Each structure stands twice: as C-alpha cells, then as structure tokens.
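To begin, one chain is listed below as structure tokens, in the form predicted on its own.
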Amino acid sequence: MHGLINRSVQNFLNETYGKNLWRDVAGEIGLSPDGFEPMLQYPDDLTEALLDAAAGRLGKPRFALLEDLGAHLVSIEPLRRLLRFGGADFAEFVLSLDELEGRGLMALPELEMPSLVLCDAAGGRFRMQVHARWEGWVAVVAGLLRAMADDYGALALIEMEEAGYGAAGIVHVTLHDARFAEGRRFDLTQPAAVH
C-alpha cells in the first residue's frame, strides 16, 4: 500500500483521537511512533494490521472507521479544494467522480486509486460502483461523499454495499435537497495570505 494512504490513516488517528492512541496502535503493529513515510510503498498486510489495531482499540467496525477516514479527508483544505472543482453543486460533484481516479494518477502515478463508475443517475438518485483491489475503498468513498454533501449544504442519504476482495462495492446516493443548508464557502482562488 502506498505510504500516502498509510500516512493519511496515521494523521486521521492523531488528529481525531490523539497522539496516545496513535502511539498505542503503532506499538501494537511494531511501528515507530514516527509512523509512515508518505512516498514509500508498504506491504498490504501492514495496512491491514494498522486498520485492525485502530478499529479494535476504538471498539468500532473497520468499515465505520474507514468511513470516518473518508470524511476526515475532506477537512484537508488542498484536497477539499481539488474535490470542489468537481462541480458547482453536490449533484455535479457526484457526476464528476468518474474523473477522480485520473486526476489522482496525474498527481501520483504510483498511487492505487479506486475506479468510480457512475451506473445510474436519475431524479436525484445515483448508483456508483467502486472498483478497487482493496475492499476498504468503498467505505472511504462513502465517508467522503457524506462530508462533501455537508460541504455543499446538501441533504443526501449515502448508503454502501460492501464488496469482497477485488470486487466492486456500490455506493447509493439519494439527494433529497440540494440547498438544505448553507454550504461552506468556496472561491476559485485561494484567499491571499495576510502579512
């Protein structure tokens, strides 16, 4: 697994649950508290052990942990900005997700991104297949979609169907109200730094 993914899990655990939890998880899997180097490759079984240890210590199902990770990714402002360029509203954003893998590979060709295939889009209902070698991507995508719906101020129901190893998971999106609440502010240009 790419170190950037492992490092994202590490940062999520540190920022959400604290450094003590991260130290305990790292110790359990035989890793230095410094953690993962973002640009290195790591064995998949180390990533699996990381997720199992974190889920065990938190007492939550692994897929729930991965959904939370997906939501957390939206709080990283450069990634949020990249995602928001996908559309002016949440529906446009969902329709643009089949381009996400290509955008990610342009930035990091060695990163294994899931392939997102929109299978159905009618009347505010979307059905998306998440093709990936790693089954956890479907939960990460579901969490990311939930957080992006909030970011746009949309009221949407996001449901996932887990997949087996190497199979396509499914994420269902039902958009109830595109303007349910005021979304987070987003400008095409970043605000100038104040000196």
Contents of the next structure:
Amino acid sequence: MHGLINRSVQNFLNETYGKNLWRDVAGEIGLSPDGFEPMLQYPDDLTEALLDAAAGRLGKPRFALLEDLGAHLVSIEPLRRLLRFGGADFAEFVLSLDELEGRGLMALPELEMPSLVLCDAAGGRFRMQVHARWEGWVAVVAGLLRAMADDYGALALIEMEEAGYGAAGIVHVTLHDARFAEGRRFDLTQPAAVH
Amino acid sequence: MGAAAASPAVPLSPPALARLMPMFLWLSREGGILGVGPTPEKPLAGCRTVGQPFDRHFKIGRAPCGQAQRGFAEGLVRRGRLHLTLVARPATILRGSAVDLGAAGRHGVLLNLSFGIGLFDAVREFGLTEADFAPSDLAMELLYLQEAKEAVLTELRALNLRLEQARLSAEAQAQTDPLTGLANRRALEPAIGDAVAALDRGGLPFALMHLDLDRFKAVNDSLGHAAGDRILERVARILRTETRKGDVVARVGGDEFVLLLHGVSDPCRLKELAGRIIARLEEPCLIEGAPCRISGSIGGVISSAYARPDPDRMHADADAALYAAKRAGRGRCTLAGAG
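In place of the form predicted on its own, the structure of the form predicted together with the partner chain is requested.
After this comes the whole thing, all chains and molecules, with the earlier chain placed first.
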C-alpha cells in the first residue's frame, strides 16, 4: 500500500488517540516510532498488521476504525479542499465521485484508489458501488462521505454494505436537506502567498 | 425563458458551431440526434449518429435511461450539470450541460460536453489532437500540466529512493563496528530492549554472554596493531559461525564482545556453546606469518533466571560472572547465579 495511505493511518492514530497508542502499535508491528514515509511504497501485509494492531489495542471493530479514518481525512485541509473541487453542493459532490479515482490517479499515478460507480441517483437517494482490491475501502468512503456532508452543511444519511465475496461494497446516501446548516467555507483558489 | 424569446436569436451554421464548440450535441425535443460535434463523433467513428435516438449511443450517468420520449429535452435542460456515458465505451464519461434552442426549445436542445478527468484516456484512446478542442478550452493546459507534473514527480521519486537508501545505509553504518562488521553497542542495546519487551508478550527467553579475549593485549603489543586487527576479524568470524541468524553479536570495546542469544533457557546449552567458542578461539593460528595463541573468558546470564529481567541488571551480573571466570584462571565460562 502506498506510504501516503499508511501515513494517514499513522497520523489519524497519533492525532485521535495520542502518541502512546501510536508508539505501541508501531512497536507491535516492528516499526520505528517515526513510522511511514508518505512517498514510499510498503508491502500490503504491513498495512494489514497496522490496522489489526490498532483495532486490537482500541478494542474497536476494524470497519468502525476505517470509518473514523475516512472522516479524519476530511479534517486534513489540503485534502478537504481537493474533495470540495468535486462540486458546488453535496449532491454535485456525490455525482462527481465517479471521477474521484481519475483525479486521484492524476495527482499520484501509483496511488491505489477505489473505483466508485454511481448506480442510482434519483430524488436525493444515491447508490454507489465501491470497487477495490482491498475491501476496507467501503468503510473509509462511508466515513469520508459523512464528514463531507457536514462540510457542505447537508443533512444526509450514509449507510454501507460490506463487500461480499467477489462483490463490490455499496454505500447508500440519502440526502434529506442540502442546506441544513452553514457549510464550511470553500474558495476555488487560496489567497495568494505573500512574499 | 420569456426573456430569451424576446432577445434576438443567434444564427449559427453547423460548421461555425463545430468550430466554436467541437464537443456539441444537438438533440430534438424527443431525444433524436440532430447533430454531433467533430470531437464526440470520433469515439463513435463508423456508427450512424444523426437521425438515431439519443439512447442508441448515450446514457445519462451509468444507468440505462430509456428517456428518449416526450419531455426528454426539458429533462436534460432541468438537470443542470450532466454526466453522460457512451453506450459502446462505458468507461468514457462526458460532462456538460444543455440549453434550449429557439423559443421554449422549438429547435431542440444543444449540449456542450467535455471529457472531464477522462481527458487523458480519451486523447490517448481516440487519437485526439489540438484541433479537436476549442482554443478557449483549457484541455491543452491540463495535458501540459499533467506531463510537467509527471516529469517533476519522476525526479522526486528517484530522489526519494536515493535518500531512503542513503538513510538505510547510514543507519546500518551507525550500528556497525567498522573493523569487524559486527553490531556495536548502539545496535545491541535496542535489541536487548526488544527481547525484554517480547518476553511480556510471551516471547522466548534469551541469554547474554560477555566475552573478553585473553592474551590479546600481549599479541597486539608483540605483533603490532595490524596483527591485532586480523585477530579481531578472526574472532568475529568464529562468533558469527557459532551463533544463529537472529542472534546479535556485538563488539562493545577493544577486545570485548557481547552476544545476545534468542531462545536459550538451558544453562547446560549455554555452557556448551561457550565451551565451543573458547575452544575455537584457542586453536593455534598464523597471523601475518607469525604463530599466535589467544583465548577468551565468558560470563553468561539467562533471562529466565529473573522474575522481571532488566537489561542493566543482566549486564552487571554477566560482568560479575566474567570476572569470576577470569579469576578462576581464564579460558573458561561462568554463569551468573550458578555459583
């Protein structure tokens, strides 16, 4: 798995549960506390061991941990900004997820992202397939969508179905109110840097 | 709509439309294809398009739409942002919007499309050129940016690998005794710490051996430092062959060595191993043509002798055992706590 993904798990554990938990998890999987370099590749087994160790120490189901990770990704400002480029409101954002993999690959060709396929979109109800080599992605996507709904100020219900054997995971989005609350601000460009 | 009807119409010939918006699609109100711009025409090469129903070639989103009927055109205009896919090539996404042509869409609807993020694949797959995009389209800038970014990224990727390799080799060097290639104290202490931590998780017991060479100083003084170095290299070879792959052999001083032996809890086995090492050290050998004989004294300690093993305490006990071995006449091994 790409270092960027491993590193975001590391940062998530560090920032959410504290340095000590991260140190214990790193020690358990034979990693120095410095952890992962974002721009290097790591064997998949290491990511599996990382998630098992974290879920085990927190006594949390793996899918719940991955949903929290998805939500945490939205708290990273540069990433939140890239996601907000998807659309002017939450419904448009969901419609744009078809293009998320393409956008991710454009940024970093070696980054392995899930392929999201919007199957139904009618009357504020969306059904999206999450195709990926790694079945955990569906939980990350569900957590990310929940946080993005908040970011847009939308009231939406996000539910997921885990990927079955040989089948894609499914995320259901029911949009109740696109303007439920004041969303977080997003401008297409950031203020020019002052030199 | 009312305002649009009142303002003067924009008369555009199909060739002018093709130049201004090469990715247009002109549909009748019922969903028949009336015209296709030259660029979306390319993926449909060889297919009849004009006169065919819209859903013969296009789908809205990925779902089959089957909406080529009354009210179809209004539906497209109302949707705002459109996502279309090609029936023949479902991976190709076309993005755009539709407007009415003429009063209340009397002349159908006009769509202007773009490949969105699928631009790179589309250009590659359909052999598109600069002429396939309007000069006002930013497609060329996007392609340029992608190439430039990839070139920079390739350099950075290579730099990352070089730095990572340099880091690994610096780390290895910092933990290695340059003369013998054995571990040094910097590598040894964390390894012992790990072995103690592993005990808490149900890991195997381990043993430590402190080894001091006997008569090394005399050989060093009589044959010179270069000969002394050859002897230390020979000792390193012996220690390496007598231990297993996961064990740690460290040179921690001039003629002082520490061995971390995993999975050892039997004092007899430890004594046997120490005896073998001493016997091999004592084998006569020629160093730079001169015959020389050295020996070694060993103090050993086993983690399972402690309720709560502590590295400092174990080192101190192994040292005490080593001095007991030296006092008892050198060339022998004493175990801590074994009297």
